[in-house]
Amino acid sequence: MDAREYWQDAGFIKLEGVTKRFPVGDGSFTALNSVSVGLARGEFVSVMGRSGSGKSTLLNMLAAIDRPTEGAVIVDGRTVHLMNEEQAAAWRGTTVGMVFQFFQLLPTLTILENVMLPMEFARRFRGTRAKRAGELLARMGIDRHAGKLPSALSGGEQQRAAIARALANDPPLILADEPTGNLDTHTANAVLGLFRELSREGRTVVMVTHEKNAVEGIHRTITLSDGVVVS
């Protein structure tokens, strides 16, 4: 199978001549140039590349937090990048979980009260949200900080939260910034080890990374540069 049949088969999420310009000063400029990528479901990705090679605005895209210039973002069937920004919000609430670098975790709400928030915001498991907050804190290993401030815990330990909260809403597309960028090695190969749980389970899991020894196990790497997937 060659990459343009394999693209047209990896039917859960397709990147169609996706080209992004930001104005800058009298120009602009191109940090996606018509990007055609298909994703399976199940599929552990990472995207790779310099900084400024277009990768976060990759994720951006995948999230609906940003919109093309031209082409069109498709996942699961629907046409994200179509979408107004009342419908990204209710469309990335159940069906994107995010993990950032830097966890992102609120720092007056309890690591527990973190995890339930994205259901809060979505309306689901209403009743069941504390049980299933605290069910994800224990698969993650961290159930006994479940009452206690992210500024207690460790910084995997804070990565650990992220994912669970991540995991909230039961998406089936984890996307992840950077996740084991602050971490150490042994921690940084712990959580690359959930997401590759996560993706046996059936979750597409896209990661950036600037980190080589992070994509053991990855079943692709998708290289960009200038905007331009090179690999």
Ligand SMILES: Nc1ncnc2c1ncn2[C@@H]1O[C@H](COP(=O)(O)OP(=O)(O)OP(=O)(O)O)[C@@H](O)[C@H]1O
Given for the second form:
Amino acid sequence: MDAREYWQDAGFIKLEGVTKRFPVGDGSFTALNSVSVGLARGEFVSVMGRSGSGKSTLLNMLAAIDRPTEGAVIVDGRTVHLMNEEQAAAWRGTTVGMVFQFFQLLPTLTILENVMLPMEFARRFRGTRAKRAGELLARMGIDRHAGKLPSALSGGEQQRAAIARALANDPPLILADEPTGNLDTHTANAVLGLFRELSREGRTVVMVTHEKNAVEGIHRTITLSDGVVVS
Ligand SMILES: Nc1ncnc2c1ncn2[C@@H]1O[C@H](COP(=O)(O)OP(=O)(O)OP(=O)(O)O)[C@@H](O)[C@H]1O
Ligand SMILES: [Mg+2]
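Having displayed the form predicted alone, please output the structure of the form predicted in complex with the ligand.
All chains and molecules follow, beginning with the one already shown.
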């Protein structure tokens, strides 16, 4: 790495004084309070904190699903907090892969079609979409389920399909909100191993988790309490 690459790497993601308030009744509720955090490429970070501490709100800021009331979110030099819905959707489609606790696969599409969908939205990999989707499913070890509907798969298999879908457009950033919350320990460990691999490839992985035990391969844990980073 030369000096310039290093600088870019160290500042891949920057949250600067991010505050998020939601209107509640006559007043407002502060879900995030002056959060400043920097993340490097390839970092595997867990986000912890009790229910309501602001974990999902933080991911929504990183994914530009929602915008901060104050502060800046900068990803790879892009000022994400200033994007309108349309810009954010286009940016998110190629930059962010998201994985959720309840998988959120589309129930009427096959597993292969679910993985191809983000490539269609982003107009990427035209002509090789099916091939690429098949390869991602093979990597996740579930290519034999490509033609099935999500309901025919186990929870762990559905989560693997969701990870394949998150990787569809080869994003540098993976955001996962309690991805193992609905899986048994053995399956959860396998899924965590996949995230570890993705970070080794140079993707930044931010994972909300309630895991009490230290997760192998995690570089850093961000702990939130009432919207404030406490460690
Ligand atoms: N759209 C909204 N309007 C009002 N309040 C909200 C909104 N979204 C979140 N909040 C509040 O902000 C706080 C943080 O919510 P958030 O979903 O980020 O918590 P969390 O740490 O992800 O919790 P959990 O572990 O239960 O998922 C909560 O008190 C929640 O009620
Ligand atoms: Mg949450």
